[in-house]
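Consider the single chain below, provided in structure tokens and representing the form predicted on its own.
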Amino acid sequence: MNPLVELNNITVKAQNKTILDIPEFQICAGEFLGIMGPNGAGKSTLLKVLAFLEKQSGGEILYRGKVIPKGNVPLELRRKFSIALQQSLLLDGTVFHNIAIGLTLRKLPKGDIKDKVAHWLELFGISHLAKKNALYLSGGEAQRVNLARAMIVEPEILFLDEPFSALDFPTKIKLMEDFKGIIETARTTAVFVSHDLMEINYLTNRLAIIVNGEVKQSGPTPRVLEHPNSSTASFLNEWKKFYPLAR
């Protein structure tokens, strides 16, 4: 399978400290890739590098086999990616306006925007919130708007940085169930950073474990979770005390 994004000999350094040291890493089309590791391991930094949101100190990044010059990412490439964060960062305006913003910036016709927003409102079960100010939503409602806003632009890769972690358990479970169905139907490639084994186990089909800025193990999610290597066993076995691994 040809990779969409490749990292070759990527390093990220700050204040004489190495944050990332990744000899090679790939995102392949159609996968739901999870990135997990201890606090401070470099998970979010890796996601930002993959999404061209942070410059690497060394090495090269390829998109569909073409090297992308560091710090000179074309706008048309940036628009192939979308990101949803733990904090929804919604604008002061209606839910409709928030979801439509990416299409508005792309100058789509108003009729097309209206139809697409209606479609994604329905998919995420928030049609009844279309005219409500986004600043007055509950946490679960706000995250549904956040994910709909990220998905409406039909990204080639969706990057997710702990979008479910701040939600209460029942809200999290329902949103994850709905989101899994949506992303599988859309066949969107996704990269998902989480510290929660339950989320990783439920959503992803490939998993990379990062420790001290290095990818210590990667492969199909069930295999990594059930057969951790010597570098990841200590971290994963702590989580296994609390979450069963049955899929």
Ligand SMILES: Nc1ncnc2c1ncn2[C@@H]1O[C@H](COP(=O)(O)OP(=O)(O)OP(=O)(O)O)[C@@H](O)[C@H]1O
Contents of the next structure:
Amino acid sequence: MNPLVELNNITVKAQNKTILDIPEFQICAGEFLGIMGPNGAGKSTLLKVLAFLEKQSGGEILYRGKVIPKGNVPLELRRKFSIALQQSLLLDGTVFHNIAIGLTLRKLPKGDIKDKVAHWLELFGISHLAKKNALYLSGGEAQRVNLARAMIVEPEILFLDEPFSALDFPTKIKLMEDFKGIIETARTTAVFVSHDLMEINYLTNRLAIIVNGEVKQSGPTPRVLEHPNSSTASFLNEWKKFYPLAR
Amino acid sequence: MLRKRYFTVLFALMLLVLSACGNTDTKDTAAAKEKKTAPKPAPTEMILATTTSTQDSGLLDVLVPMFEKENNVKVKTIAVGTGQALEMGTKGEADVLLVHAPAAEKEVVDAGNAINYKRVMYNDFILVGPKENPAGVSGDDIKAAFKKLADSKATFVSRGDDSGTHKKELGIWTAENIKPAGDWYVSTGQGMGQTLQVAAEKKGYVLTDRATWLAQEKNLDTLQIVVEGGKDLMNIYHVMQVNPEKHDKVNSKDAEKFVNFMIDSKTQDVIEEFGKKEYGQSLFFKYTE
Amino acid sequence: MELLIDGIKKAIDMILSGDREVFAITWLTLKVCLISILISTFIGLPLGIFLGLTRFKGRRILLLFINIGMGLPPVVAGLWITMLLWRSGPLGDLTLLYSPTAIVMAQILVSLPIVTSLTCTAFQQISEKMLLQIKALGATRMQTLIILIKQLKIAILAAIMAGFGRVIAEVGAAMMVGGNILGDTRILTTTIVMEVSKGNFDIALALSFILLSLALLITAALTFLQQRKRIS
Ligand SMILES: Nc1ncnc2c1ncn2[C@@H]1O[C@H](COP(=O)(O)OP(=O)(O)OP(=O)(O)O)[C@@H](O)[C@H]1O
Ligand SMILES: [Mg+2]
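With the form predicted on its own done, generate the form predicted in complex with the named molecule in the same format.
Next comes the full complex, and the chain you just saw is listed first.
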């Protein structure tokens, strides 16, 4: 399988401290990749590097086998990806306006935007919120808007940084179920950072564990969870103690 | 996407005002008031530095338009304290001066900073004080009155702003060898009008020019004239040109015309007529050499 | 109390009778103030945005000076502009002293720091994450800027209003650099000072009402723009 995005000897430094050091790493088309690791391990940084939103200090990043010059990422390439973070970070305006923004920025015709927004509002079950101000939504509603906003541009890769972690349990379950259906239908490739083994278990088919800025283990999610290696065992076994659900 | 328009509207509004300002030149408003004259070459500009009290009397509002019309000059009248007016002359920041502090003027003329020094007119200073007159001063002898004020420590309000009136007041204290200081001596650092207001509030004595007094009397019902008429109370105005040899940007052509205009007999008549209608008496008197 | 009623009466009288001089003075005030705030906005807004969104060496020092500038006493601004424009000063050849342009210059000097600093404060509060999110939505630099300006409309208009308040209230500098010349540089505030010094409290009071109405009108327009259409 040809990788979509490929990292080669990537390092990221901040104030003389290496926060990411990755000899090689790939995202392949169609996979739902999970990333786990302790706080400060470098997960968010890796996500930003993969999405061409943060410049690496060293090494190269390839898109479909082509090296992308550092600091000179073509706009069309950036626009192939989208991102949803833990905070919904919605703008002051209607829900409609918020979901439409990616398309507005890509200067789609107004009619098309209207149709598409209506479609995605429907898929995420928030059509009734279209005219509300996005700043007055509940956390669950806001996160649905956030995900719809990221999905509407039909990204080649969707990057997610703990999008469900601030939701209460029932809300989380409901949204995750809806989301899983949507992403499977759209066949979107996704990279998903999370601290929750249940989320990882439910959504991802490949898992990478990051500790101290290094990828310590990666492989199919069930295999990594069942057979942690020496450097990931301590992290994963802590989890399993409280969370027998993991196979 | 309606929001996009707010800023467009805002900026469009401001641009509109800006363009409106562009085509109505500021000078139009001034010219409109003085009734448009036949097409003439653009007027030259002349800066007249004078004192606040002179401007406040309203005399210049009559004289300056007359001069402007006759000579196709735009006069910029800057009303400041006497000290600043003389300094503007010394620095060459003005073209012609109309002031009333003979001793200070003399220094400027002697130093060669001003030329064509001409006496124009006078009005008089008066001493006003509270109606109760606690110091019991009267008559026309200002020096005696000042001595009495100092002895009785009656409240005295001074302008303290280096103006012609202030200089006059200091001259009288010095002549009597008095150093005015203490609780009874209040220095406002403000113009004549405000100083009179302060005097009215504090029930103090104050030296003022008659023109300002007449214009403000209506607001000052706790005060009255207590000393007037003496020779020491004469307030003499001089006009002079800034020396063009010292500063190359000075407009000496129009300045000279202005000096001549001020001592012209026709102008002198206008000066003496001024104020008669409103106050029933002249505010300024002919006093050329 | 009597004076107050007299003042209001006189103000209405002045406006209704279409007193030419009052009209000219009011118009000049409006023009001078709007031009000043317009220029301050055109410079201060981009400068404030730049200072709010970027980090570079010397930025803090620059901000410090701008913040000090917010408290710059108008008479100090007036004095500086006067000395700059003196015939013997560096810009003497332009003969701008005692002209409306000089007033505009002084008013820009006192309002520019306010507009810049308040704009900068607003933009500085935008989180790194929000910037990242907007970029990730596919925005170019220009599009990001437009989104941010729209998001911060309220704060930006507040900055402009604060600057305008400074400009229209300003008298010390206008007096010094303008000279309060009838029909040329006499604006409402300087006229009020002059009329007070002449003891014409009724006229001064009337003019103060006109000045207030003017300030009210402009501020109301800006407030309307600021508070318009907030969807709930
Ligand atoms: N701009 C920066 N300057 C300095 N240090 C930084 C910067 N950005 C990130 N770091 C550091 O890099 C490390 C990794 O940060 P990152 O946000 O990628 O962690 P994370 O794995 O996402 O953690 P969390 O689980 O808490 O979200 C942290 O120690 C962080 O403090
Ligand atoms: Mg993180």
